[in-house]
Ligand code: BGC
Amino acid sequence: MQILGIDIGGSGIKGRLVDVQSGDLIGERHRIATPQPATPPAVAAVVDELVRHFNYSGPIGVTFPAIVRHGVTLSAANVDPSWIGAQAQQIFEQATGQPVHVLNDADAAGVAEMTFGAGRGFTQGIAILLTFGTGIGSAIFHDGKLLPNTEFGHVPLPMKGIHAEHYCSDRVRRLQDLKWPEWAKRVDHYLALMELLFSPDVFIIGGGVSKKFDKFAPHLRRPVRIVQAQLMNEAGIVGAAMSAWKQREAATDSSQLVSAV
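May I see the structure of the chain on its own, in the form predicted alone?
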């Protein structure tokens, strides 16, 4: 079954059709620059443009760089502050005329990696996906089940006095022109804190910097298993589509149960 996945970022909004049963990407990805300012009406218009580009009708999965609870965005990273408290699901449904499921962008990437990528088959223990990009996104799974909206990139680092993403995001690496060993040492400090708090069995490293995994991974010293994400920048789109599909299946099952009663 093909579902449209849309990944909203601070610089671009990307969409692609996904075979949610195999994880395969269908056709070409279409990208539109994120409007500035990225207000709800402006972003919703771009989402609608993507839907029309694919001539698509059906459930849509949308990732968003924010805490998302019951379709409401409770924070706003790299988008306009007017998204805080916005009825995101309702906004996108009104714009597209289609059923929409909205979730945190890192959660979507985690869902994809745990199903079709580096975490595939990992059904026992704790797995943590960390995406290093403009900030740091996170998704944690216990026995394969997602605990949503963790936002570990905003965890304050002891002795540093700053949030993790202001210390070891890929953006910080580029702005401060850090060499790979220097940056890896910072990432190691951050992973040590995550290890102390959650005792994970595996870290999955995603985001744009994961393409350079071989440059920094040899410099990481944590005893926990650390692996490279496999779906790279397409993980959000795949996870969004999968989440929309699961939401629809759950709603269908509930409806059938009610009808049976």
Contents of the next structure:
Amino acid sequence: MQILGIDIGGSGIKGRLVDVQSGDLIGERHRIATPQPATPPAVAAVVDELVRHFNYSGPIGVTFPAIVRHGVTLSAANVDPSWIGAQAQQIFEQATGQPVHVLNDADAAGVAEMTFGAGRGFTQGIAILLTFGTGIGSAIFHDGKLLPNTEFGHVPLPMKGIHAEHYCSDRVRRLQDLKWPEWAKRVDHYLALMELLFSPDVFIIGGGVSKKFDKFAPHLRRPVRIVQAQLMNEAGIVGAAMSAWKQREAATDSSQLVSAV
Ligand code: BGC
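What's the form predicted together with the named molecule like, now that we've got the form predicted alone?
Now the full complex is given, and it begins with the chain already shown.
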């Protein structure tokens, strides 16, 4: 079963077909620069352009870097403020004429990593995926089940009085020109807080910086197992497509149940 996954980011909006049973990526990825300002109508037009590019019809999974509840975007830390309260699912469905499932970008990456990547087979205990990029995204799984929209990047760090993503995102590393050991020390503080709150069995480190895992991981001192995400840039697309597919299957099952009654 091939489903279109779309990953909305601050600089690019990327689409690719995904075989949702195997997690394999099909064909080429297509990327369009994120329009500026990235308002809902402007972004929806790009999503539609991607759907046309792939000449696709069927369920579409879309990631968004914000809280997404029941298809509505509820925050806008690193995106245009007009997304707060936007009916994202409805907007994308109207633009494309296809059924759309919208979810948080880190949740999508987590779903993909837990199924096909670093968390594969991890069905017992607590796993936390953290994506370090412009912001910090998070996804927490208990016995393989996602608790969505955790937004751990906005946890205030008690000793610093600022949100975690303003202290140790990859963006902060680059802006402040932090050396790997310095940055890793900051990440350690943050992981210590996450450990105190959730006692995870494993941290999966994703996002753009995960490509440089070898540079910073040796400087991390936390006792909990820390592993590198495996699906890299494509995790969001894969997780979005999988979530859209699962959503569709669940809707079909329940409508069959209703018609059987
Ligand atoms: C947003 C999250 C998002 C993360 C990574 C944060 O600023 O609040 O929703 O998952 O960035 O993109």
